[in-house]
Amino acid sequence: MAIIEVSGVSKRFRDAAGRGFYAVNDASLSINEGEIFAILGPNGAGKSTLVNMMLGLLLPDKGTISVMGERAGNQEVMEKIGYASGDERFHWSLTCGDILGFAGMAYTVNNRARRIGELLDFFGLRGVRDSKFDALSTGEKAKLALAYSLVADPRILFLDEPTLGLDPDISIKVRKEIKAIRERRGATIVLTSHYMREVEYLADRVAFINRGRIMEVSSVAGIRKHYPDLENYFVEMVKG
């Protein structure tokens, strides 16, 4: 059953000089409930500017979404979502449990005790509780992104690039996070990334993007059949 759906999407910008182009040009897909669907392609192609028309943070200028059965953006589907990027930063002098108190506090989370030390206890950072975000390392800052993300217990989440500037050792350990999360809490998750690998290791399904344009949708283990050479197949498709 569809949780997310895009139909016939575009979004347009001007550059600096004042000339027109489109970041996502009528986009169409389908998410199901449940299925891990990543977005893949280079850094421009859209990805981003789609994740953010789900969300209700930016209007497509043509097109429609829909998210839960709602119109993206809508109230009460923004409080089922949560969202972590590779890029996010918290305050420098915040502990890990003035970070997750503060969600909890903003999404109004019964038992937020309960529901941080869970939090805390899952991704492994129990011990650095009392720790200020400056002086975690960078795996422990990107656990404590998707944790944050977490704290209302969503039924979609979305992560953008999560594994952005991580050294490859902490990419492993993110992405082996991203799993346990949909296999212990049953989450949607929405993934943007350009690494062909991290995709082909968390995706079911994957819809390739370039240049605002949705090229594919297919599995990933449909597209492994028909083209060995997963990581040649998107190089070749991003020249097309």
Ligand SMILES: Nc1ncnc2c1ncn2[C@@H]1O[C@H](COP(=O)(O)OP(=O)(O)OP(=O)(O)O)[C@@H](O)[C@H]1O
Contents of the next structure:
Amino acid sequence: MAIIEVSGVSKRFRDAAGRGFYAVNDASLSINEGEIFAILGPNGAGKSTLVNMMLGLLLPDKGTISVMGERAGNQEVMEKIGYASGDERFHWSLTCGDILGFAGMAYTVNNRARRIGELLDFFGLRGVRDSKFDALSTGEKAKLALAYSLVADPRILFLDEPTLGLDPDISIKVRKEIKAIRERRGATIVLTSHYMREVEYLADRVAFINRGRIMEVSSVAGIRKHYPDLENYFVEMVKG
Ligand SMILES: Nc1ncnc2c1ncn2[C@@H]1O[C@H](COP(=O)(O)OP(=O)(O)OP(=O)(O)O)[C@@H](O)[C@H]1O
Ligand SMILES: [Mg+2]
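Since the one above is the form predicted on its own, can you give the form predicted together with the ligand too?
Okay, now the whole complex, with that chain kicking things off.
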């Protein structure tokens, strides 16, 4: 069953010279409940813009997006959604515990202390619970962003480049944790990435997006069959 439906969505912005362009151009896709769905594309392809419209943070110029049967941005639906970005920034002087506690209050989570304790354990962050955000390593920051997005036990989790800037070994750990989130909680996960290996490892289905256009939606196996060398295919797409 589709939990997210994107139908004919476009979003235009103006560039620095004032010229209008399509960041997302007539995009349609449908995301099934419980799947890990990846939006793969090069820098500037429109991935974050598309996700921000699914979150209801940006309004499409054209088309519609429904999430759990409601228009994107619906308040009740928002409460069932988690979001984490690989370049998440929290205030430097807040501790891990403060940051997760804030999410617990913002979403009125019951048994907040227990939930936060579970997440600290799940992500191996207990040892840095009282460390300030500024003092965390890049990997710890990425895990904290994920933990933050999970405090309210979301039904849909949007992850915008969750392993951005991480060392390969930490990326692998974060990816394993993303898989475990789906396995343990059964959440639907929508992930953006420009790492083919990440998408290959994580995603049930992939949408390739380039210059605002969805080029193809397929299973990872299907994409691999069509394009045995994903890496090269991707390079070709970037060249356009
Ligand atoms: N608020 C905005 N105003 C003007 N242009 C914008 C705005 N937001 C994004 N853009 C532009 O729209 C295009 C798509 O941006 P978007 O952030 O969606 O790409 P992306 O695929 O997420 O890229 P990246 O991999 O770098 O995160 C880019 O050219 C970007 O510069
Ligand atoms: Mg982006």
